[in-house]
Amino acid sequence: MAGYKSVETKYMEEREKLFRGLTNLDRRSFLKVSAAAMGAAAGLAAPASFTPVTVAQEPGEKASGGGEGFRFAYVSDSHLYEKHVNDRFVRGLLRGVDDVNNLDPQPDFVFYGGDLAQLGQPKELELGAEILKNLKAPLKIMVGEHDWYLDMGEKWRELYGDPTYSFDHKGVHFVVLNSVVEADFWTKRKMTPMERMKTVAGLDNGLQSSFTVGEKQREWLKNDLAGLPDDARVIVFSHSPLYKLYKAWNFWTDDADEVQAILQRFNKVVVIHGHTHQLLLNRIGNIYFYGMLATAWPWPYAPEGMPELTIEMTRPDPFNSTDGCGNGEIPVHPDGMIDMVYNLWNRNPITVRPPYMTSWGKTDVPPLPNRPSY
């Protein structure tokens, strides 16, 4: 119909008008942007991507071992440039924060999955920190390669501290790893810091080494987990997948097998990663892997090596820059397994429940795409 604009289009247009005049993203400015943009669509149905996903659960329920159910949210892979260079990715992160702040009840915390910046520049990372401080729930964060290789983590450490750490929450032991460690390929080539950063950001240029966790962190991981019983609830965050997916794109962690060997003694372990910008599911023995969505763009699926449990996202609309992007929620069950909720913008949410993973894809199959992936 000529002249018709969807609610979501009106929302984004109104938000863009306000965003152009925004110079300081403090909490008051952020809330002004969100409230004014939502007000532009007043009286109409809210777009699906801004409607909180309700997942049935009983947060107070306890397992026989004393575990408690709870829920956290995630946002990942925003790849921010400075606003004057590219404000589309900034709007994506703002939208992700909006989604999480609209959840009722609020999650226990929000996990950010890495690649906050695109070229690791201080102003990119500071802009991301400025936006993320508007989250209502506490923030936990992981580093990505785009955040690290300009200054080898100097600015990241200033903002967020050590990239390798663990914490406990309601009976679950969480581990956060820096899985994007690379061997030095830049010194012999006499690269500048920005040349090094752009080489790492290229992923498939053939100049860099594969990602690793590295011997130092593997030893740290052994020591960190040493005091836990085999039936402990453990969730691990890594930016790159902790398995070998597709080396040509660096969707790969070279020492993944050695990390898996450390985790295999547990009855079950959940590993959640960013980097691949897509719905991605895998299982290796008793380790269950879930990829997070990005707010910047969706990656295509690798031409080979795809895990059989993955239900590939429908091919994104090339005329809609946010299609295939999103964020989500993760209810944690008393037994340590999770529901992975993929809040795909412009589409219905997809929830992957434990029976699908534990049955090797035989039961509780999530909805299949209605057109091919890419």
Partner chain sequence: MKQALIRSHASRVCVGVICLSLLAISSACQRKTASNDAKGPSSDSCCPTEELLSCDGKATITISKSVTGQARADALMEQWKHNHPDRNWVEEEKAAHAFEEPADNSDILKDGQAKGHAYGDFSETDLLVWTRETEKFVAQGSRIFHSGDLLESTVGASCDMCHPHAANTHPETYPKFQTQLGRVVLLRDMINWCIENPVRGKKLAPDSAEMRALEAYIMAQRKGVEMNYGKH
Second form
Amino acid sequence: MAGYKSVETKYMEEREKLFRGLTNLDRRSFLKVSAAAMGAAAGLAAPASFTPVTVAQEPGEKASGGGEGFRFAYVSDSHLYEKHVNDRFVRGLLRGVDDVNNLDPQPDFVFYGGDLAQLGQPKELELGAEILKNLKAPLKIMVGEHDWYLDMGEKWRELYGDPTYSFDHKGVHFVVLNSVVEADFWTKRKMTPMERMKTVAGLDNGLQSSFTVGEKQREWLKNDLAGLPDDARVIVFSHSPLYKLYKAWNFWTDDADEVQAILQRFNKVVVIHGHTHQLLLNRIGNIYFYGMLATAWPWPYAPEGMPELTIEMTRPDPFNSTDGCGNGEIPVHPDGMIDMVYNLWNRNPITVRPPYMTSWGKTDVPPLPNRPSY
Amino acid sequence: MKQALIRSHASRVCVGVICLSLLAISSACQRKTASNDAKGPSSDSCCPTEELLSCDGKATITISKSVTGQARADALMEQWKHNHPDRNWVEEEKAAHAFEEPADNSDILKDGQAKGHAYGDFSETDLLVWTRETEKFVAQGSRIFHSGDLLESTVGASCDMCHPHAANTHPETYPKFQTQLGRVVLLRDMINWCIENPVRGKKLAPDSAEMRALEAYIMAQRKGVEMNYGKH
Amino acid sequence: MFRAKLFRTSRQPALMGAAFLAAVVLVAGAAKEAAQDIPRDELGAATVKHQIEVLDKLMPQKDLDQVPPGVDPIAWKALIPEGNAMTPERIALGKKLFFDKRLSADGTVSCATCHDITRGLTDQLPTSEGIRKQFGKRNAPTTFNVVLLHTLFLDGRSPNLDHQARQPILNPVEMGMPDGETALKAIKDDAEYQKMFKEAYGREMNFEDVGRAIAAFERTLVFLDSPFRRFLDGDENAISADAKAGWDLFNGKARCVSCHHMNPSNPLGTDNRFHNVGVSARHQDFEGLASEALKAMKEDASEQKLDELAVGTDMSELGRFMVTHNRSDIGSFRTLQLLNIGITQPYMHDGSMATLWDVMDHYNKGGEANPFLDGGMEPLDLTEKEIDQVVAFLFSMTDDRFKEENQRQFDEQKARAQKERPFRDNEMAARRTLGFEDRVKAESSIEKQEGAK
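I would like to compare: after the form predicted on its own, may I see the structure of the form predicted in complex with its partner chain?
The complete assembly is shown below, putting the previous chain first.
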């Protein structure tokens, strides 16, 4: 018999057999039952309904957009220390992987949104890579500042290669950027690599520079997109939000305007980012921005500059160390727009549908928080 | 770590003394030995040196006997700075973790009923002292707030990881029923709960210097926000 | 430190405590009776006659309609529903109904069968036996102090006690009456009932008043005069040094207090909320069960159906989800009250844990990982000594009137815990093996095997 059983499960099974003459399902039969149990799996269900999201269930669908619908999942911002240093963040990533592995049917791929490690140490990144290997679906990964500033990306690149790349999937062009490029603030301060890392790791640390995509990557981006028609379906991943939200916390990309200018010619572009650890929505012209949830901890909302489309998630309870955390599913529509499913652990999932974004928040409004940020 | 904190505080008191008066150098530091000649050949036998015990009672400073006056004071200061990289800690803390400035009290300098009286009449220097001392208190809180080590976290966590610039700490809402504790608490009780739970560190004594500094920093960050006890 | 802040708000509890102590001395004989000497009926519950004798000694019939000592009067009043104010007539009627087996389909079961005053107002069984040797899927929670609960049943599917008290009468695996009318018929011709109903509610007998009267009686079952209570009121010596250390752990390292609230307005030790603490995780097909449940409830949305599914089927494990249909509520149950916990074993919603050491082992390892596990569940890294201390503290919360039974249970549980600790997992408790680690690895290894076929 394959699979893990806790001491509790084993004890209960023996006990049940003994007292009630019942045989429990072993883990393997459970998985089969589970797979048969419709698409009611985690995240797929709309709040309070367990009705599967139609797009996700109909990958072959053709519509006016002309493309093919499909679905991917994401896990982001795990900020791993080594297991003996902090079990909680490791458990968070494990839970994220478990969640995504339970999806039925499996997503086409899983996107990891950056900040796999907390202090960019080789052992942290290796631990993360080891855990992510357990994903059943193929992995695509982006870099975050916590992965980078100890050795300037050496270990990360050894594991995952170039952080800037693009790929095509079922007619959608995906672009992955490294948006956490900071100007040198460390040399003149004579910082050690670890001091540099810790400075960048402090969200409210004002000694560091602002994030940028940088000229080199912007050139690359122009070239990468050059051959695409204006009605192409384009989804861009960046670790920091590709707009200017709140500079003091680097909820910000300094050359966001230049990057947006490159994306402007498309009918619509979806940008999905990590870093902010919260439900965050924005629209600038034809560009739709969605923040990803973290598995490590939620950030508070910025005290100013919040995009008007953003619906805050209800303030998390610190007793529940994963409240406000989670992962998500992203069904991609044939026209290139997405449903963003925020799978908040121990809460009902919140789904942001395209009409909410395209109508500037007039229709399909997701549930509002009863306790927003202070 | 608690010891380290207290020690660095003590040495800051010394800085004040040294900076305020050059005379203080010779009075605060006692000559330990002037007997290079007696000890035999030194590396710099043409210039006899002497060793001074600095005012912290621990570090010693070696200086040439021929250096005197302002030059001697400057050399001592340089040496002291070298031994105390932490000397600009308030400014450095501000640069790293910008915090709210204390209130502006310049109105007090206007002519008024108290002019010339022992009570109620204050000078620019008074205001400077107030501001400086208040800032230091808050800066010390900011340091602790941003350091998992100072909180003795066993999971590498510090307050700013969930509360950058003390966001979402809402000190103005206490006392209130805190669901995590199942009872009504003050800000310091919640700080301690956070230290024990998310931070997994060592609880502070409610009246400890660290707790007072943390409270100072957290409250300073809510400058201008209305008090609203019991708010959730 | 907590003492002063928590309970120094009023001097009343301490004074009332003294009055209670005097009462305890008078009735001590009742609790001293050895368990084997108690006369029992065919279902194992103490006989009605015996239970009423014990109860009358424990609770002298005086001022039962008033705010009980040690309870915040404003909080108490807010929990008495309009239209069912506490009166001596209603309490007397409720008491008679509580013990009346005629309310069950075959005349073998009364409320007191599973809420037996000689067994901590529960049945001390993992799950309860109803008519015709049927067992439900849930542990019978104690009826002690139910006046202070915000919702009833372990999934909170009943909004108040007046409503709750009717449900077991109609549940097929409990008392099995097909409907309220049939239940009423069983007692309608009893002249004494006719008189009592008239006096209590001033109208014809009806099934809803049956629930109201039982609830009025149950609201008098306030038992919170424990050594721990006296400790909170300022008596340093009321509990042992171990129990005091346990109280500190309860508020600190063991993280209990965040769900088990203890304050004068809510002294039960529950936040009245619902958490998946990873007990039901061993019946792990949550998604399948949830789909099944939604289908069943779509076909029949009645309260009756919900009650049947929640008590009698595997869907019981879905807990609060059955009521709200919220994914976030899958496998979650209301935080149980802690008062008198020493005499209400076995523990958890399914009675799956025999001792408080088992319960502590479960929490110490952070519960059993499942996709809906409450994120507040973390490994606690408690030492054996610390576990003993928390358990000592838990045993200090039993009302003095059950002192002997409490001591007997402590000794029994301790002996059992020395022999077996089936829920202990030191690797997980010390955070060397993490909650989702084995799940994640097992899943991928199963997948790989299946892929290889």
